[in-house]
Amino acid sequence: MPTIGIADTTFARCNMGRAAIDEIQKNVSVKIKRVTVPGIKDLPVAAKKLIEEGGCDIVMALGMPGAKQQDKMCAHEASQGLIMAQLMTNTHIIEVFVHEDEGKDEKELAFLMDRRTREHALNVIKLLFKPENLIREAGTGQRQGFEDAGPLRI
């Protein structure tokens, strides 16, 4: 039975990890490893520990950066970090990261948060059941959150 981690964090003003558990066990019987870090710099190595150590087949990072420009620059270096733990591993790592400044108020944020966070549950379903439904999907401008954008007219 593959085995999903869940990497979270406690900055977070939504808990995307029980979102995330939900949609997973929704729709496909797997077993779920959970851990909760503080911040999203320490989603890397909590994801990376998860497949290594807790025998993850894919893991989702789940995060929320802040507003101001520092969180940003924050959560491009957990970024970085989530690319090189996936490189390192061999492993798919999805990171979800819903910034405290995309929504107009905390209303629409919070629906972002667990919308983004379902939507990506599913990417990752596909990614270990059925790949081929990705590959169907290319180039249709799929977003995870907002409405998709849909595919350009050529």
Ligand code: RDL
Contents of the next structure:
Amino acid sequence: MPTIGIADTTFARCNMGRAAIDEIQKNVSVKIKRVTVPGIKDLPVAAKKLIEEGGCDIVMALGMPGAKQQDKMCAHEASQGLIMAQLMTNTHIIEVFVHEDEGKDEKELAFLMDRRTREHALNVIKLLFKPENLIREAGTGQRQGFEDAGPLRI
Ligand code: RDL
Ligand code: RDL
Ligand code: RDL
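Now that we've seen the form predicted on its own, could you pull up the form predicted together with 6,7-dioxo-5H-8-ribitylaminolumazine?
Every component of the complex follows; first up is the chain already shown.
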């Protein structure tokens, strides 16, 4: 049975790890290993440890960059770390970031954090079990959270 790693943060204002695990367990039977770290810059090593020490086949890295300039910088650095960890381990780490200023109010932010997490959980399931389903969706303008952009109409 494959193992999915879940790494989330205490900085985020919603329990993204719980939403991810709920969505995965609704759809497939897998082993899950979860860790929670303080913030997004702590996610790369947490994800790498889930892969190398926890034997995870794929990891979701969940976090919420804040709205300030220093948070955007922090998110960029965290992303670079997550990409580096993927290249070092040859394993997908699906980055699920929801920027605090993407929602117009707290209700919309909570909705977006839940929806983006769940939609990326479904991507993780496809990557693991049905990669051909992603090929079918190639070029269709998929987005996670708000509405899909859709394909170009020409
Ligand atoms: O290693 C301890 C912290 O440096 C680390 O947890 C950081 O990710 C925390 N952090 C910031 O220092 C910051 O300026 C976070 C943010 N911004 C942020 O926007 N989102 C976070 N962490 O999850
Ligand atoms: O690992 C899961 C996602 O983080 C990853 O697929 C990203 O490449 C998705 N993504 C963004 O998160 C984003 O803010 C993309 C864009 N912007 C973008 O402009 N184009 C993309 N992906 O193909
Ligand atoms: O087209 C509107 C949004 O998709 C665009 O603003 C994205 O950059 C928003 N976004 C992020 O900022 C991010 O960190 C997205 C993701 N991650 C993501 O994983 N999937 C998205 N948008 O659809």
